[in-house]
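A lone chain, given as structure tokens: the form predicted alone.
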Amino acid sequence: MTTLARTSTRQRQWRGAILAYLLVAPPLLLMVLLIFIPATQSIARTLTISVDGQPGFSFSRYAAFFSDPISVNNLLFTFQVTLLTLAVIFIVCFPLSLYLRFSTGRIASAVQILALFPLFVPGIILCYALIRFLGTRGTLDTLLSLVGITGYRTPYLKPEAIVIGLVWESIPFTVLVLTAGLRQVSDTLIESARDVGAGDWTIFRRIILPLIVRPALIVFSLNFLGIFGSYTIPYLLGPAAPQMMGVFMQQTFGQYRRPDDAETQAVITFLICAFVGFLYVRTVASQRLTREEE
């Protein structure tokens, strides 16, 4: 009977494992076909040149990219806008998340609704709304004129407009993730700290900050990926030069008819985002392992 029971248990385990692999196979296959294979082919093409009709290995495309001042300026501009936007996102969203975590009542509910409202506004609608609001003789300029403030300089078609648009678009996701991370901080833990004489600053520094590091890294990684490769907001709100990489790739491919250069730009963008994506995957995996150990 013991042998039969063991055999039956092993069969159930095998069936469960096969079923699990079958469930995972379709999305994994889709990722391989739509992401990994095209990305690998693009990387291979950018490292291959034709010499006397024979393919050869070369970094010439990347050397051309980094020797071109316009390309380098656009890449640096993309980093600058991305990092500045991330900093403003944390400055705006972290206090907001703290308030939503530790506050209750109608005001907190109203603030949460307002924080999530941009989630339901399409990006192109947001851009045109900001153009009408921030542009010359727009809503903001009119309101300032009514109270006697003149000399308004619109951020439209400047890097500041890109930052404003991207921050607005990123608020809902950031608030949701940070608030969910803050909810891991139990009220019992905070009350215990208060019982032994800890003040608000000590609780924030010794309890809340260490527990919010992983959610903050997740927010940083996912926002970085979305901002670094963004197109609609930088195209409609940003300057003609320098350009963010998403706009630069489209212009190189569509207007300048240089698909090889556009592919090189895409691979460089992909490699940068892949590195940040690795940090995200590592953070999520370490969090899962910690939970399993607990």
Second form
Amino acid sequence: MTTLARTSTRQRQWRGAILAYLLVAPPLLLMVLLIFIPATQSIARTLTISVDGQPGFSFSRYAAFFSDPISVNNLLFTFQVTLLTLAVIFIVCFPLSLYLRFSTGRIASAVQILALFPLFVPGIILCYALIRFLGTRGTLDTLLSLVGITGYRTPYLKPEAIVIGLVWESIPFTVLVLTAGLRQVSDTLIESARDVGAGDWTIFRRIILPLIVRPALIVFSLNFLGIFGSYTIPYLLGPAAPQMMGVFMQQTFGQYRRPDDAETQAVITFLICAFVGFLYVRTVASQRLTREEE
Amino acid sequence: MKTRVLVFVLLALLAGVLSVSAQARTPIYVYTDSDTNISDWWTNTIIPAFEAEYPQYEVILTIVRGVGSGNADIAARALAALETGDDPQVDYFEQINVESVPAWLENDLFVEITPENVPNIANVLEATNRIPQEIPYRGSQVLLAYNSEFVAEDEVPTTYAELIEWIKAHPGQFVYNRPDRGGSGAAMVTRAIFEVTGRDPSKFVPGTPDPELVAQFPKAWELLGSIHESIYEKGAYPAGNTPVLELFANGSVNMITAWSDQALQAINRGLLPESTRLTQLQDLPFTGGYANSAIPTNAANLEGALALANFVLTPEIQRTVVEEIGGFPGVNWELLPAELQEQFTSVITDTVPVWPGGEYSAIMVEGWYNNVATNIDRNS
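To complete the pair, please output the form predicted in complex with the partner chain; the form predicted alone was given just before.
Starting with the chain above, the whole complex follows.
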């Protein structure tokens, strides 16, 4: 009787395990086939050169990339735009999320809807809307001159326009994650802090800030990945030079017809993003671990 | 009940008679893969006019735009039919590059057009550089567009050197797009290359670039670099033909390079200021090109196809090339109505330089990005 029961339990465990693996298999296979293998091949290709018909190991393509001032400048430019955009995203979204977390009522829900609105606007439409809005003699220019401010310089086709476009596009996701993170800060915690005489600033610094670090890290890394490799907004709103890596790669591949160099640029971009991706994975994993411990 | 049956029988008879009379008209199968404005123009203008003049023919237009390789697939089918002696089911290609597949010309897939079979071909412009199988019947060319409200008549540039001077003298008032993002900007760059290589586009032959010519490109970068700071917003180059037209439309700039058809259509729709004027450089025009029709030798209705070819080259239709699709005529401008010539007098040219494209374009685009759009010195 007991053996029977044991076998059936074991069978059930077996089945459960198989089912779990079956469920995990398709995305895992996709990852391996479509991402890991091609990426490894790419990296291997960029490290080999043909010497007298024989493949040899060489860093020469990377040396070429880093000794070319234009390539290096494009990479630095991508970093600058990405970090600046991230800074602005936090400046804009953090107060917004705090507001949405601690206020209720009609205005708050209206703000919530507004903050999520960019989620439903395709990037290319956004670009043309921003061109119309920010351009010389655009809506903003006209409004400013109505109130007597002249000498407006448009950000269109300048790095500033890329930052504006990317910030606008990143708001919904950032607000969603940050408010979700803030909801984990329980009201009772804050009330009890208040009871013992903590001021708003102390509550923010001692309770909210430490609890929001993880969602903030998640927002940082995921936004970084999206912005670093962005294409449409920098291409349509940004300057012809310097270029962000997404535009630069496409240009090198499609227009200059140098797939080898484009691949090198892609691998460099990939490695930078992989590093940030690793930060993200570590953050999420540590969150899981703490939950399990709890 | 009886009357109903009677009416029905009568209607059926009538339909039968009509279909018989329709069948009596020989069909001409026309294929096009051009843009909507072209297929609309065929449906609304060319076909009704042609059928009114030649009641014995019925033009059946098939649009294969975006279907596989478009007309090239239909030509491949015609070539296969030529080998087996079948009906190719196509009599007329609205637009096709007859040289794109060598086998087509090798097997005499297309009819050689001469004044004997198409009398109006005699009026076609020299500038079209047509090979015997081509029927160049519409073209477009990059022009200078300017706002006459702000640019005085006597300061409108007539040569490339004058254009460069004008741009320097009016900082921020001129713009062209990145050369890989639209032909109007590319024409500004290729014209600089023509300028520094002796204004002779015939030196540029498609295929492997001539190293001697490429060695002279840096002079063009220097020329374009000299106006970089004077371009809109100190060197802001939009990413396409349309953004350039928009900057011109809202008054951000007063002079641009633009495709003739895009500019004319925008003017006709009222999208550009009324004071918009078009002009062409007189020393050597900007680049452009012609769309060529062609007729397969095994066309079932060869006679009808030749009549159609002759018809699209009549002044009557050539006029609509300018008026309806904003293109340039394939025939001599002098055959068009005087008032139309008058209106376009400043853009009429008998030379249409062609940029070879291919590897030449890759070098041109990369050179521009690395030397004109940026002030980083690669060799420093």
